[in-house]
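Have a look below at one chain only, the form predicted alone, in structure tokens format.
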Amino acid sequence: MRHFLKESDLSREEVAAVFATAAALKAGRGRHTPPALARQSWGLLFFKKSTRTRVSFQVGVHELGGQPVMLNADDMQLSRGETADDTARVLSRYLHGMVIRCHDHALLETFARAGTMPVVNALSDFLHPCQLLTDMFTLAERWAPGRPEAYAESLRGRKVAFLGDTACNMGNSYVLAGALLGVEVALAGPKGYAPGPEIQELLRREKLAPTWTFTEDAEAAVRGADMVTTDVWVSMGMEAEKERRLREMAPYQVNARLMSLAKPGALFMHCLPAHPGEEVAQEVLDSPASIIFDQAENRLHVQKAILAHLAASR
């Protein structure tokens, strides 16, 4: 039994079939998608608010023949005290895998160890491992049009520049992916704000080489880069911190001067929902270069094709 926890519970090879089948998948949408969830039912298990996320896996399991079961934490016995080792023991009975998105990453694992069915990491406060696969997905769309088997090795020595907070789950997935998939990960911000030593010493368990680096210069960060990404500087949970963060990011706003000093051609990215002002200039987010709405909709294409391989792996 499979989980897909972080990114590099997937290999390399993994991740390049995942790739294919998610452009199969994408290609035959409406008129041939194979049932490779027939019969099953999955567990859709919420803690925070979603759009992207809750939609297009909740989509994705009905049309890869499944029945999505939505669960409202704040609805169960785990808001009352229930163990999460109970609860994934008694939800192994009746579903046949499970897709949580929450704030403690320990959790995802709890319910990995407990339960007998695959557990998918829809977001936690450590990493956003469908999204990263999906970004990557998406730049190699642009990379290797038309060829879904060269999608993974198209991604070998590109540069990303992250900017902003990239301490938070989006940056420690980058610096995970970047690693697993041969990319080089520039990220800039402020003081305080790069990766801190659990994604490190998770890339050491993974016996990953490092390819990221981090700077306070973000013209630094993004020169040369073939894409160009960012994220609110104000998630949910930390709006005490607002004022102040937002006065600590402002330089790290990616706007049309920044993006002049990344490579021609480069793409602008971000996951959604943009605050339009802050991290990114509305000129970006309307640009040719932003692909973001591509990025949205490729999170249904791959999240199928994940759901897929861990359903043959079982």
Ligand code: CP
Given for the second form:
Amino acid sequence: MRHFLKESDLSREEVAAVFATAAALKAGRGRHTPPALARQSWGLLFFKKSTRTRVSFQVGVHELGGQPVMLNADDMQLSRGETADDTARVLSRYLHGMVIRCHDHALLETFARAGTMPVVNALSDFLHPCQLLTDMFTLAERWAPGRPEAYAESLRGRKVAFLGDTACNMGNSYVLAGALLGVEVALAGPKGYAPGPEIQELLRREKLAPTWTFTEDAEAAVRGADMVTTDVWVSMGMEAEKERRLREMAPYQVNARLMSLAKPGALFMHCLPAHPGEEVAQEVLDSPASIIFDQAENRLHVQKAILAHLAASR
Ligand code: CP
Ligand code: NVA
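Return the structure block for the form predicted in complex with this ligand; the form predicted alone was the one displayed.
All chains and molecules follow, beginning with the one already shown.
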């Protein structure tokens, strides 16, 4: 049984294959889509808010010929104390797979262990792997235009800079995806917001050589970068720290001055939702360097490719 809980649940070769499938699904959308999930029902279980992930998975399962079953955690017996183990066992009798957005990453691992269906991480406090595969695919479209077979290779040796709360799920996922795909990841944020021991331990376990660095110097991180990215300063669940975070992260806002230090032609990305005036200036979101809406669209194509890949490797 294959799961996609973290980027490294796919090998480099599988990522390259997922990219090729995603490119084909994107090119053929609305004309022909292989019914990879025909006669299947997939549960989409959300413990946290979502716009892109919820809609793109629902549409994606439908377009692959399957039926999405939307599950709100608050409506389930899980929220009244039923165990995750029992829930996973029961739902495995109805469903062919599950996509889960949750707080504690361990919940995903419980579903994967106790259930008998593929589980996909739609964001946990620890990682956001569907977003990272999408980010890498979106960059590769620019760096190897029209050559999906070269997408994965086009990423190797590139430098990306991530500014702000680099200890969050997106920071961790950049660290992991960078190591998997040979991308240099320069992180910059205030002291205390560097990726923690958990992601470093995961790299060791997966035998992946680290490709990341952390500095408190935003300019140093951005210099020579092929792409600059950021994420909200207050991730879901961190609302109590809002005031302190906004104050401490202010020097890490991605603005036109900072973008001018990156490589000529450098791109800007943001997983969204954005908070203009906080982690990113409106001028950057609106600039020609910004590819945020291609990035958002590609969630659909890449996730369809991931689902098709998991369904084929059962
Ligand atoms: N980027 C992302 O995961 O967006 P949502 O929270 O809207 O799903
Ligand atoms: N780090 C953000 C990502 C949102 C897609 C959060 O967890 O809220």
